[in-house]
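Below, in structure tokens: the form predicted alone, a single chain.
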Amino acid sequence: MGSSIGIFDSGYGGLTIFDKIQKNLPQYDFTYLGDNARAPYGTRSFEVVYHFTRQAVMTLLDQGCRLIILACNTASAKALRNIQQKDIPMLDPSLRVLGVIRPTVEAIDNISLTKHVGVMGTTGTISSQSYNIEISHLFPHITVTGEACPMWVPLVENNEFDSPGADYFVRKHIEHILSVDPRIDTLILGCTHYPLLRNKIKTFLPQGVALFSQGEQIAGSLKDYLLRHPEIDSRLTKQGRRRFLTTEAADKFSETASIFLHQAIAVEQITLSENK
């Protein structure tokens, strides 16, 4: 049986890389679910996000998926690890489910130039210490600092990220990770959602900073990825098909997701699947 590829958010954020996957590889069949109705899980403990992202993961193997990429930093983070080795096995051994954090982090050795770089995150991702534990793993001489930005999610969400409000919330983040470390040279959006203010962000930089972002990576990451499994790739259906869940309401869904993809889409609602 051929399948989609599953993407899953907490929320809106994983739109961004939605987007630009779809536009590498749009002769795919995709399946995008958000779980709106409890997002953000950016402050949420690990336990519960991994409760969370795990009856995703089964909904959308329930729905044919069987590649699942978790485009949330958070679930990436808090859940991955252990629905790869606790869960995969027992649901269905052929089930693949990627994250986003170490394709990003492939990336940055042959971005930073100083070898010291700044994360971008919610509270839950920095609290984790992903980034600098998948970046000391594979660069084990990059200087990592991470910087929560617990306001910048709500103001992407609420179309605030143009917006002179933003200013404070995203200067006061910047001046402070480079104050932690004036060094850094490549700054990296560890948020789905960061992308939006990307512009807003880059009015606060000093010159010689990068931003970098998930979406072209990811995507890029993940072409290559089907084309080192031919055995994966054949699995997946080709006729260009994209479904929209969510677990909140289609309409609301469906309003604040054209912020993301710049335009109107089809959107079901879902209640997920409870613990097998």
Ligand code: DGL
The other form holds:
Amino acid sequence: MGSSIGIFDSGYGGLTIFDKIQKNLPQYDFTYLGDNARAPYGTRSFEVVYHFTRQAVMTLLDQGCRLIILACNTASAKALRNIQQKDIPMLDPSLRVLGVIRPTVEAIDNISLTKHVGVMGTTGTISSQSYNIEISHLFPHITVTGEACPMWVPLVENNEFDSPGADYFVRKHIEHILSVDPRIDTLILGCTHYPLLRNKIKTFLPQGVALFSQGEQIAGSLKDYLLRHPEIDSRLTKQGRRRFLTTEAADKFSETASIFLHQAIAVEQITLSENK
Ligand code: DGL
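Just the form predicted alone so far, so send over the form predicted in complex with this ligand.
Then the entire complex follows, led off by the chain already shown.
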């Protein structure tokens, strides 16, 4: 049976990744799932993020997705390993679930000249130390500093990312991380919501500090993955279809998603599958 590529985020943030992926792989079919009713995940415990993410993966599997991208750093940081190691063998050994942290990190050595890198993320992503661990595996010569920005996702989810009120929270975290390590020359936006704050962040960045968003990198890495795995690629359907599922009200999702995707979309409300 052919299947679409599943893309999961706690809410709208994964749409920034989905948008880059669909532009790179327009012929593929995609099913996007946002757990908007329970977003944000960023301040939730390891157990809760794992439990919610597992339900989302099972839901996408029930919808026929056999390749799923966790387009959420928090879910990638807190749930991916357990899902890959414990759940997939039990649920369906042919299922593939990929995260966004590893492919993001792979690019970083080519970008930073000072080899001092900062990561902006949710409290969950930063406290998990996932970026530090991945970077130290691949590039032990890079120094990593993390900065939790707990207000940034709510600013985006509430469509306040361009407002003057956002300035305070954006400036506060940029100034703080650069005071902790003034040699940082690259800031990774380690949360899929943050690209919407990009213009605002830029206004507070000193010269010589670059911003690195994940979208292009994830899209390129997925394309490469499909080339390297023809056995997975061959079971994906390619009719350019898109489905959008949310655990919140469909009209609410559709209105906010249009800000991310610059187009109107049809949305279905869904209840997530119970843990088996
Ligand atoms: N967009 C998600 C991420 O990349 C998390 C946002 C949230 O639910 O807190 O981390």
